[in-house]
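Starting off, we have a lone chain in the form predicted alone, written out as structure tokens.
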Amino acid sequence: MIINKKTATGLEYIEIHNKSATAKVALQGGHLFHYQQQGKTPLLWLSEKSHFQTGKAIRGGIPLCWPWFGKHPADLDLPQHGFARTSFFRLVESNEPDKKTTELVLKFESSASTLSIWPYGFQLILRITVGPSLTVALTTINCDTKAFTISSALHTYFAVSSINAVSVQGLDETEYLDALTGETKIQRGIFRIKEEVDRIYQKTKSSFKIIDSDRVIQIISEGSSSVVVWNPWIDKSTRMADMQADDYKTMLCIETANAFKDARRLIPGEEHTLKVTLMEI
């Protein structure tokens, strides 16, 4: 079943009943913002102090970091991670292929607006499905008579028992950029996170896991070789607005991307998609 709802403030959401899991989807950013299987807690963390208003991003789920991840290189003015996340989407196709899977497709396109920011022409499709896993595919088209080079993320915020119970599979060995420090090291070992995280990984598997104590969850992705792993910890947490002062303790992002040395340049009419699957096993 397909709904289409409205949150307190206004903002247009689509939610999703079927037999394997329920969902949300605002239409703004096409954020998906709930994921939760049948009869399991929800898989994605979201702050309960989110901003569910136009033009403000919404704090957890899975925002879409677009045309640009993390600052503009060129103009510190301009949003970070982009503007497709606070932009609006508009559903164009869903279906349910079986009473355990959910498909929806949803469009965003350049216009003037998009333009005054960022000059080229696009089309970005972002597919979800919704089942016993979770998929999220988001799909940039160069609609332009020139090339363009995309950075992106989809920026997932995990919900964990306590973050002192969590590791992390499948880094073991890799090349990382510490954006707190600006020093590149790597990876050794098992990861565990102790303190404030925000690390972007080159070259990494297509295949990691968040080992919980009470659940492990699996993520896999395609069209990526980089990702990135961020936990706020106290300070941080302190200080944002739509954040509470220990919410670093039950959230973990693990972000799909393609981030700085994994930036996709497109020619006209070429297209890239970057994916990732969630499951709890």
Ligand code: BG6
Contents of the next structure:
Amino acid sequence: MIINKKTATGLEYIEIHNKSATAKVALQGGHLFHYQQQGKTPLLWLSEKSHFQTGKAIRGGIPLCWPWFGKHPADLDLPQHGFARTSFFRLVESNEPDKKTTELVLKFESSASTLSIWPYGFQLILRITVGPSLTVALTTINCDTKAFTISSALHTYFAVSSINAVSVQGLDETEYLDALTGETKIQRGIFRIKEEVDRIYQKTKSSFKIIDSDRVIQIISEGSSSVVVWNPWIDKSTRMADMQADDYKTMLCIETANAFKDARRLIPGEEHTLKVTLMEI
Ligand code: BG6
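Mind pulling up the form predicted together with 6-O-phosphono-beta-D-glucopyranose next to the form predicted alone we just looked at?
In what comes next, the whole complex appears, and the chain from above leads the way.
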């Protein structure tokens, strides 16, 4: 079942129910902010203080960082993580191929307003498949006459029982840029989060696991060779308007990305898909 709904603040979203899962996707940002397999707890974290307001990104779920990840390389006045997460997507297709699967296709294209910020013609196609696993695939098509380079991320906020109980598998022996210090380091051994973490892993594998005390979450990335790991810890959570001071204990971002050296250059007519599949196993 696919239902069109609105939050109390007037933000439109699509609610999905099928035999395997439920999900919610806001049209602003093509932002999936809830996914829950039947009989399980939500896979994604969502801040209780999140703004569900026009022009403000939702804090939680899977914000789409695009066409640049992080700060704009040349103009710090431009929004962090690009403009896609606060732009409106259109629902262009929805299918229920069987009782366990729902597929949505959303679209966002260049306009006079995007061209004034980022001077390229593009189409962004978001395919979401809600079933026993969740797949989010973001396709960028270069519709311009000149090449462009994008950096991006499916900025996934996972819900965890307690950050102290969690370890991340799949990043061992991988080089990363520590965004907090600017240093490049190599991940060694079991990765546990014990302080603020903001890292871009490069030349990554494509399969990762979050090992929690009561479940294991599998992450499979495609079209990506970088992963961002972020937890704001207590000081940053306290400073953020849309998080509570102790929210860092129950969330962890593992972001399937095309970030830093993994930015992608697309020539006219070329397309690239950044994709993630998530499930509790
Ligand atoms: C992460 C970045 O991806 O997103 C962090 O690596 C950043 O540096 C975080 O703080 C949250 O960003 P925002 O813009 O949603 O507050």
